[in-house]
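As structure tokens, one chain now follows by itself in the form predicted on its own.
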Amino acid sequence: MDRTALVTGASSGIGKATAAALVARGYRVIGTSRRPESLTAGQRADGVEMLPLDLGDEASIEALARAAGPVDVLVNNAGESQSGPFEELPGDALRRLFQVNVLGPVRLTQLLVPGMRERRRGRVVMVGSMLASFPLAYRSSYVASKAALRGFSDGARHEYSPFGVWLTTVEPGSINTGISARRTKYTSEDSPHRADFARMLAALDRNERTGVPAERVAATIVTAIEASRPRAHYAVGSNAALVFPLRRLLPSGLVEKATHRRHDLRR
């Protein structure tokens, strides 16, 4: 199989088995890290070429896609998890999510994506989140986040499917990848949220921890790459099978009502 495929955030986590998996396949897979030269061996998936890439960063994006090359697959799955109540969330830290969650990934694809519509083939995956779908208390910035990278993907879908390049968004539930210890947290010592926010991390905490692991979501991501007409949404796990038609079949509301109660917020 002569095809290239770059993963960012590709040292932990999700991107380290979509990866592995993408290796497996017989693709030539080129993974990122903000330090590669700092990875332990543990941390580098076998076959995998690492490159340096920091989100926040536009010279080192560009830098990537020079170093990169031609590329057939882009998963774009590194990213910042970040909750907090809303009126407490600082500017600059809301601009540092939207930099590397949404605009830095956003232009590696714009980068990228003109080689694969000159060679008419390719695919764009998306890394975003079931709480787009299923927005969360205190996770607003996030939530909103992963919401503008699916709207990017759904809009320039349409644009590159005549060409032979198709963008889709997989969306995981929760997922067993340790990105708890790494999450920044907002919140101020006299917060009236404090409570109901303590709350919810801990719940967040515990649905991680029992979550479906990497592997299941890397797998989802290479059914996207392979298909000949990839979804445009793809989601896994959280029992996403079963709560995506029943958020189309029951009130809003109702379905608010459940996504905060398995964060053990009520009302």
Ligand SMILES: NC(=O)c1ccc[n+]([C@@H]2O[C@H](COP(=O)([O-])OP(=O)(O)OC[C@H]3O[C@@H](n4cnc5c(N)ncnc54)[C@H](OP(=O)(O)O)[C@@H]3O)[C@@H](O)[C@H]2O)c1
Given for the second form:
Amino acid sequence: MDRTALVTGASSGIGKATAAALVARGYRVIGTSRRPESLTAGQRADGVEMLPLDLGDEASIEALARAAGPVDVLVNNAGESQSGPFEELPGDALRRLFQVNVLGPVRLTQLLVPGMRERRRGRVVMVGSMLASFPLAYRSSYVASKAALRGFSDGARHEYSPFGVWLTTVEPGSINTGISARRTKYTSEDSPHRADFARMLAALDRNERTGVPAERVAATIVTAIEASRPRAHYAVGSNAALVFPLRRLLPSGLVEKATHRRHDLRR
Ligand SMILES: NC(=O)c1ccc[n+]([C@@H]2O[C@H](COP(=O)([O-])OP(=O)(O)OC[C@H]3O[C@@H](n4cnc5c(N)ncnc54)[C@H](OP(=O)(O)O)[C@@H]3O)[C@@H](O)[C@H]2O)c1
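Alternate state requested, the form predicted together with the ligand (shown: the form predicted on its own):
Now the full complex is given, and it begins with the chain already shown.
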């Protein structure tokens, strides 16, 4: 196959599994890491060419787009998992989150999608989160960032579909990647939310540890990439096939209650 796929955040978890799955499907795969030179052998998927990318840095995004050359498939996977009570989230942490999870991937897509449009073929997958569809207390910034990313994809989707270029969002549920150890957490010493926030974090970590493997998400991403008319949204993990239909049938208050119960919060 003569197609090139670019997967951001390919040094661990979903990105690494997706890069490996695309290599197995015959793509030439470029993966990214903030520090590709310092990755261990275990952090590199076989057959993946690793390039530097820091989504917090516009110059790094532009350098990656230049270094990658023509790309047929872009998987915007890299992201930060942030948590904290709404009123305690520092402004600089919010700005970084929206740069890394939203504006960075959007800029990279803006740089690569014109080539796809000119070649009249391409796929862009945004890795969102089921939390964007099932919002949760103490995750408001993360929920908002993933909803914003999905919004860009949904909005731009039919600007590009006439050119054979499809944008799609894959929403993972709880996936066992070790992301809990890398989650950023913000709370104040005297927070009135301290006990609930700690309980929610413990449940989040437990759900991640018992979540489905990253390879399941990679398989869904490959399905979206290889569909002739990819759907706007896919979801995987956390019983997605059951809970999305239920969400449409049940009253929203009940869905909110069930989401919070799953994270040991009574609302
Ligand atoms: N795991 C879950 O339960 C879950 C659920 C829903 C959604 N997701 C989403 O799925 C995606 C992947 O999650 P994961 O669990 O596989 O996470 P992970 O194992 O922590 O991997 C995150 C990847 O993103 C890269 N990265 C982090 N910050 C970056 C930055 N500022 N600039 C460029 N690259 C950066 C990391 O690379 P380096 O550190 O090498 O730079 C790493 O390869 C994320 O967008 C996450 O929000 C995960």
